[in-house]
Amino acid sequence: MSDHLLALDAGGTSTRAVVLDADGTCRGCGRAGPGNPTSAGTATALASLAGAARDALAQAGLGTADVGGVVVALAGGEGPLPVAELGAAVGYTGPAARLRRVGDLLAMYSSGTAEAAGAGLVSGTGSVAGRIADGDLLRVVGGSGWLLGDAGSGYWTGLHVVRAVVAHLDGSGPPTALTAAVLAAEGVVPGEEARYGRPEHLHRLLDALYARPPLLLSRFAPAAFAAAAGPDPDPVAAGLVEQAGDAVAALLRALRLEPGTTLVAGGSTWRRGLTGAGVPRSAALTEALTGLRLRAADDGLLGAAVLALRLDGPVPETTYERVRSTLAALRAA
């Protein structure tokens, strides 16, 4: 059996892959488009997984036959992509027992620490938090998807941005600087024309928004964080950002974490929004983080690599550090 392992972290925005040796030395990296089947569709997700794996193997000078184990980190349950299909997408032909799908939360946690117990938080396109014990998930809160949950996520924030803009345009809500940003992003020019009792540009905006999958509303979240930052924040945007922080705080409170617990947090909404430069942090989120040992993780690729190594047993601290340092070197290059 080959000693080479393949680890992938499939997110709503991009898919990342790394090939590593059994001693934790990372040999090649790859990157492709969105890999979450819920937001991108099954065909796109499988193509992204295949592309990222292909590039990682090429950089390592290896082929699919050289891979003796695969771990794919992906949000949600098995859903539309059974683990066998994930393996087929990346060309894996080894034993089924060495092909594993893990949640993005566990991968994110393992990207931030080698500790076997702690807590993880992901706030990206979606949101989820959980407690980890013995290197595996013990309890999960949130993560119920765009229709039933994901409060405080990029999708949730983007949804509330467009709701605020629509309310402004039809007169049921206060004016907001978010309106100009959303109209410009959709290529809708405001005007004086009206149709069926509404501004014509509101009709065009609604048509554009409903023509796309709901999860793509997450692209409007950065507008809220930008408008809430600085010395003269937009009141509507600031209120949305505070609500997003409060929602994430509720996830953490539900975990009932002991003081001193290590919390690994990551995701694009967390890094660039809720804790971004100049963005005010909600009082509830500040309180929820008090007493915790907060660590950041950019994504779940390092954790997916560590979890691939765990196919063969525990991962010592020295091996964890080798994965971290060699992966960082590959990415820097």
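Positions refer to the first chain, counted from 1. Only the largest set of C-alpha atoms that superpose within 1.5 Å between the two forms is called the rigid core. What you see is a predicted model; the values in this text were computed from it and never measured. First, how it differs from the form predicted together with a further copy of the same chain.
Hinge angle between these two forms, smaller rigid part versus larger, from C-alpha superposition: 22 degrees.
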The other form holds:
Protein chains: 2
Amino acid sequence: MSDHLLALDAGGTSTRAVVLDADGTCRGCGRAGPGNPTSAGTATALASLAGAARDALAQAGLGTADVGGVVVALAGGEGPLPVAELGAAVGYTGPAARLRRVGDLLAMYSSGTAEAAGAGLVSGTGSVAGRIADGDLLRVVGGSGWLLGDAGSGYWTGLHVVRAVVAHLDGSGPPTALTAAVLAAEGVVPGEEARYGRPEHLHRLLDALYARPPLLLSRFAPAAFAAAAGPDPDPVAAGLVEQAGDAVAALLRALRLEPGTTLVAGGSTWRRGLTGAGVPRSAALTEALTGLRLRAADDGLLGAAVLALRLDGPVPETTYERVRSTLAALRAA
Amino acid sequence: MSDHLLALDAGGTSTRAVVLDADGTCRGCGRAGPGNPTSAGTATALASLAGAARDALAQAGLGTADVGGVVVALAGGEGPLPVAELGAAVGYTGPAARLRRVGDLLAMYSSGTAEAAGAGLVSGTGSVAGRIADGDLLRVVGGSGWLLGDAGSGYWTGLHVVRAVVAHLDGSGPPTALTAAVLAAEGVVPGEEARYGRPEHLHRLLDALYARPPLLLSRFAPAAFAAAAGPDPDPVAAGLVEQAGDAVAALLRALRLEPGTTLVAGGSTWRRGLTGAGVPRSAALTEALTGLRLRAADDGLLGAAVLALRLDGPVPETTYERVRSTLAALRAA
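Can I get the form predicted together with a further copy of the same chain as well, since the one above is the form predicted on its own?
Zooming out: every chain and molecule, the one shown earlier first.
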């Protein structure tokens, strides 16, 4: 009876699991705390995987002996733990060939299509793109993290928002509507005072911004997309949004995709920013997307479920649609 | 007899002091450990100031009672300590009006000229420019630190070197000669292995680069200037060097200097990179410098000594030259 599959998506804030039949019908869902061994620690991550799997099996009325294959999606696809330990945490004791750990880019891709070949693009806090062949990652561009290579991401956009604000306040850059938004968000009140050749509120803004981890600068990305939209866009914000789109277009161009290739794209910066309603789109991005079959990424759990089905071979489009609709129904219940 | 002056330059790695006569003749020098209260802690910084001052007075055959004015140059001009505590550390008990703390930009400016008005520019690990009027900082642009505003600095250049290398290695950017230099410097050997869609040596390079503080990326700036120089420059390196020059030119333009203004410029990136021998200079930088009277910055200790003399009013050029030559002689001894 071990013909059920278990799929998990272990993230920095939560871990989710789903149990499905071999025909793609999702039977039970579970959720637990942080599941990324690198950020949460291995003990916490293993406990979260175990908890999410237990809940999903309980909802499905199944036990660990019913599970004949497991896929775990993890940021970057790596971590300090051997994949066997991830399997043991969720009670899987079957053959190693049916236990797979995959990266978030492949999981996001598989959430948007059942095709075994195509391309994926994620722009959220970070940005990454890759080509998929035979159901696996063939080549990755970008995704090198906040410092070294997440061009066009939410972090990149937020960083350049605050850089533009600092340049406005010290006079090395043009005025921008972003300044009022950032000062207000940081609780800094502008005034006439000055110290060491700078406005006092610039000193206070710098102190506030340096007091938090750089990656959190992604919180300012939505301000750029908002200020670039509408009938009277802020030129500085519009310029940043165009540069972000250009950077993501460069990732796509680097993949050298054939016309007709399926591109699954997602992430909060992609959805609400680069291709958001009312936000002007970079010409380079429009051109890079021309000729591709664009599909929206759903989420990593759906992708992990599709990849679990792929342990048994190609997944037909009808099966993909069944996984998607039954998973959505479970979540809505 | 309290007509001597004490000048100190408190830096992150060392603290230096000089005692001088009212006519600008330097009489004694001293040196001690880290003197920046923010990075070294207040106890260490105060001990370094005290030690450097004691040595300088001893060499001059003078005591603290002979000191009628003190100037302390400190990075940014700020710190957790009231200026009176800095004075007490070096044994100064005179009037508060003759005890002054200044920032490194003003000290660097004053190391290159005795004029009370002009402009200063430093591009070292960071970059900053400012206008000086009445012997004080009037306005500062740039200098907002590695994350938020050191365009054209050694950090900025080094960061963009490694970003270009990462882009070369993942295929999102053009090939560059910088790649071999950076891989060698990090001890990463390129090979054919791949993992998660990337070359194994790219994984190892990213691990090595993220393992150290971002600011240390300034170590790669010299590689860009070297690769941009000579008869067969690397196009990627040449592009970065041009962008760095453009960024520094933008700082200068923001100061809106009148033709004929004295500009004191210095810092390792300025000397060996942006205006280094054989390094192609950005056209924007050449234009920004046109019409200015360019002088080379010396060091912060000389600047602090000049500012100490200014406690008694304007400093003639002959006095400036006397400070410079007698300080150089003391150091050479």
